[in-house]
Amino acid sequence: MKVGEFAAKASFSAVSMPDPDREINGVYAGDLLSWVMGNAKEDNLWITIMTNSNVIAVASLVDVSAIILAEGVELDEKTALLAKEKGINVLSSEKSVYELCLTAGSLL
């Protein structure tokens, strides 16, 4: 499934969507950035509550298909702009990490 299609089906808000046709091949949930770097896979959706600019750097390094921000957390304007510049899809939801994992599992 593609990120744009996934976002529409799950009714997620797009914070940054420079590549809606990016394919998704799995889901990874985590907030410890060094752990995410070592364990998330290319083209995964990454579910997190972290919002600093290092999240964008890790997403770029791992080459995830999108970041999903859980529990209504928001990127500041500077970090959202950085995501767009780096070509990182960022979605937002009010759901908990657990609920987002269930949603992703049912849609993918």
Contents of the next structure:
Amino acid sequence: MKVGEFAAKASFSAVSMPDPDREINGVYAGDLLSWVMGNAKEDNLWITIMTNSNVIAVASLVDVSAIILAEGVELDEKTALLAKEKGINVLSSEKSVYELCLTAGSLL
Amino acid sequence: MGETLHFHYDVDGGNFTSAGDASVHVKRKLRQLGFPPETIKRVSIAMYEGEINMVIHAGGGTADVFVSPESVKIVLADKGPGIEDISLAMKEGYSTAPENVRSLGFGAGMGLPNMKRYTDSMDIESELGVGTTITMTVNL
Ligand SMILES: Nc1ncnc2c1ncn2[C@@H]1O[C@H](COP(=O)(O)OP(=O)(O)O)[C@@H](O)[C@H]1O
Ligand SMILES: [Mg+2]
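Please supply the coordinates for the form predicted together with its partner chain, as a counterpart to the form predicted on its own shown previously.
Every chain and every other molecule in the complex is listed next, the one we just looked at coming first.
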């Protein structure tokens, strides 16, 4: 499934969606950046509650298809802009990490 | 591309926001040069972990990347405090990172292990009070 279609089906709001046609091939959830870099795969959805700008660098290096921010956490304006500049899709939701995993599991 | 290309970066010690700029730049260059995605990922993640370590643990440093058709070599050099026990530092989960760094999502103690895992060779030279130089190579 593509990121744009996924966001619409799950009714997640898009903080940044420069590339809605990115294909999703799996899910990784985690907040420790080295674990994400060691274990998340290219084209995964990455579910996290981290919001500092390093998250955008990690998403770009791993080449995830989108970041999903859980628990209603928000990016500040500068970081949201950075995500758009770097071509990183960022979705957000009020749901917990667990609920997001279930949602992704049922839709993908 | 017959010869070796060289990229040099200064890594700013106090700046978590720009940390990673050098790795992202290398990633873009390797993409332009047509390197395979898996190689690019290994190089850029190993370099990013090293870059972050210089920012967290050493007050900054320099990164030099040498790109040839056979390999990518990354040399990270700093004049920080040095690493007292390298085999301990290499252990998964070992970290001396302070709390403020942990709250950013760093300090999991997985940086050096990731660097080793994503590269074909890694050499650490470190002297207490003098600094640390880490050389990593990814073969094509
Ligand atoms: N460039 C460096 N200078 C001094 N100490 C370092 C350097 N890189 C790593 N270290 C030491 O090695 C430890 C383990 O590094 P790493 O595996 O990257 O974990 P982390 O950065 O999460 O603490 C660090 O906590 C630190 O004590
Ligand atoms: Mg580290």
